[in-house]
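The data below hold one chain only, encoded as structure tokens and taken in the form predicted on its own.
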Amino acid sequence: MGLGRQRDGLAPTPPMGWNSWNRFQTAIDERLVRETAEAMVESGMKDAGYRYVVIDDGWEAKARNAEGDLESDPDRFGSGIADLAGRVHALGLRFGIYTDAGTATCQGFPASLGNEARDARRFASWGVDYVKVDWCHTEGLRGRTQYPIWTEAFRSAGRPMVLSICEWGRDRPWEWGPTTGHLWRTCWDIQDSWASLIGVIDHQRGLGAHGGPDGWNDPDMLEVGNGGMTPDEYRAHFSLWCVLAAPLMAGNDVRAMTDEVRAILTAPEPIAVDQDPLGRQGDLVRAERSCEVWARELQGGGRAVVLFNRSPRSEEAVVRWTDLGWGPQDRARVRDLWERADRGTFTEAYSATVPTHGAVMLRLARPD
């Protein structure tokens, strides 16, 4: 049922976009909605490559219509999704909805087993863009059978979506999504909190030759902003994410978020690496004390960089030029991107003090 990897064009660099799920849960409606649209314009998020604006579960009504097909709730949701879809698209926009696999979504509102074709339709007749598909309710079921059918679903529907695979990594979706969907969650759920950021960093280790364009590993939707981190653990968690080739999601409230909080976000030089063209995700290559580096090999044979730090206090961290599949003697040119400065030319090595629960970001690159 798969299309081989999925070369449709969709998602040839990571989705960016907005989902509503991290900062407001079921707490939604269409006002909401078109102001985070409006927001992500005026912050400069769409300058910086942000396109979706996903709702997720709870914008549905209780109970399918009378033929059968969703619908959205008539008090929250009101002018209807077709309506919200044009608001968005207008102002340059691309829209996401969300639906469940199994039989109810998380939240107990009408999910869509059985009704996949049908409910891929109804989206494709609303101007929706992209679609997340969860996996609660899901008893017997099994992701690697049951999402080809939205596949399928999609083909048909007579409009380009971008299906996000939502099923937190249960049946190895790495192995299977890249000829099913265009993105697929690799674990459980982030939380807004240092040690999940730790868990869900960890369960990405030797993910990355599944993952390429129009088809990526997704280590869940950015917390950026919503407070429970720190700000350099905030731009751990950026940094990760872009050498990770991860969708950048972002989960905070737009409209009001600081300055700090939009700096990261919008981060130009991180961004470029999350939306490198050659698609290569990065992996951990090497590990002393409470230190870590990962890398990714970039379009022109440069190297990104992140120098990750664990530890309750600063540390010095390295990375060799052997650890990048280049030789000791070999030149490079070594930029930081979190302060877009350019830190001269070295060989075999190049170090940094990290601060606590933070991370610096680098861009190699070897001289012609």
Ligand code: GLA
Second form
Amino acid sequence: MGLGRQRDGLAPTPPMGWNSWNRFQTAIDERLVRETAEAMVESGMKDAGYRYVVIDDGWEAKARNAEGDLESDPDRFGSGIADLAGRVHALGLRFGIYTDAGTATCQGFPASLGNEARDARRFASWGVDYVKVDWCHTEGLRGRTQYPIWTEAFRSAGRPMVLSICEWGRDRPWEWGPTTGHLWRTCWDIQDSWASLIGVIDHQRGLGAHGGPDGWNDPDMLEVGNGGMTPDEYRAHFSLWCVLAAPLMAGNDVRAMTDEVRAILTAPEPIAVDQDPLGRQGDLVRAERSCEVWARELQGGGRAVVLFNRSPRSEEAVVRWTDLGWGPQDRARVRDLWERADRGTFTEAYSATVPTHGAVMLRLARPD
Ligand code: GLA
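Could you present the same protein in the form predicted together with the named molecule, rather than the form predicted on its own shown above?
Every component of the complex follows; first up is the chain already shown.
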């Protein structure tokens, strides 16, 4: 686990919220953020646990102001960020923002290199609760030396703010992230396609030991509801994020989502796995043909299991108790979390038919 963890209690379970980037890129304004925050309440997202409303790249004015501070775009965020954060807070939600550790953001807006303490104070004065710090235009710098500057800047700014490290896994952030921030991206940007999802998932193996309370591996924000994948593919995406104890940052238009998308994003039993208080991240425990088994220990000794089918056909997948550290004779109750159905008590193994590009998500408990 590297240097140990910071335990400030800001992210005891993986952060949940919404971020503007995946759906809107830089086409954002204060109205979108206000409407999204309201929709999070009305749609049941807030009740399901989503808290942070985060604006990504594109909120900034083209230059710092005369005092040297970051400013919001005067046309698109004319009421100012403090006003916007206040409106989000009034709905019982938290507000997040974006900057970059280098000389410019990925979209070419002013970034924070050399201004970390100043910008952290600015964010704190606006009432910001969460800051994503990106890694474009950082030539010659290393994540493990730059991000601790932010840790310190947040401390001296005097407002608790979640630090979302976004350096794409370049400098093995799982080694130093736990002492530095609350979540860290493990790889490049996700796209709204099956091929991209597979590429991201293949980069999460073996990282399970590094995630835990107040410091989480971040395989990137959710694409659920953006239209490029099937409902089964989105359920697989969401299931894997939950077994990985990943931050759940919705990335769709929550003002206009279908009932099917809402049902995935607010599914209580998968979310309870993601937010399990033990905070143990899962990992790959078995791969057979095109089926994978990912598993995670839960509070109380149970297990969450995802049977994940990567093939273009439906497949029979099996989890063996020995994959989970249990003996073959142990009895375990099995519940299907998407179907919300108890399947009975089994010994040795459980198998299920998994749809193409889909997942079956289970909770296993040994009777007392
Ligand atoms: C990088 C990040 C993305 C997003 C964009 C914004 O690509 O990894 O998540 O923040 O920048 O420009």
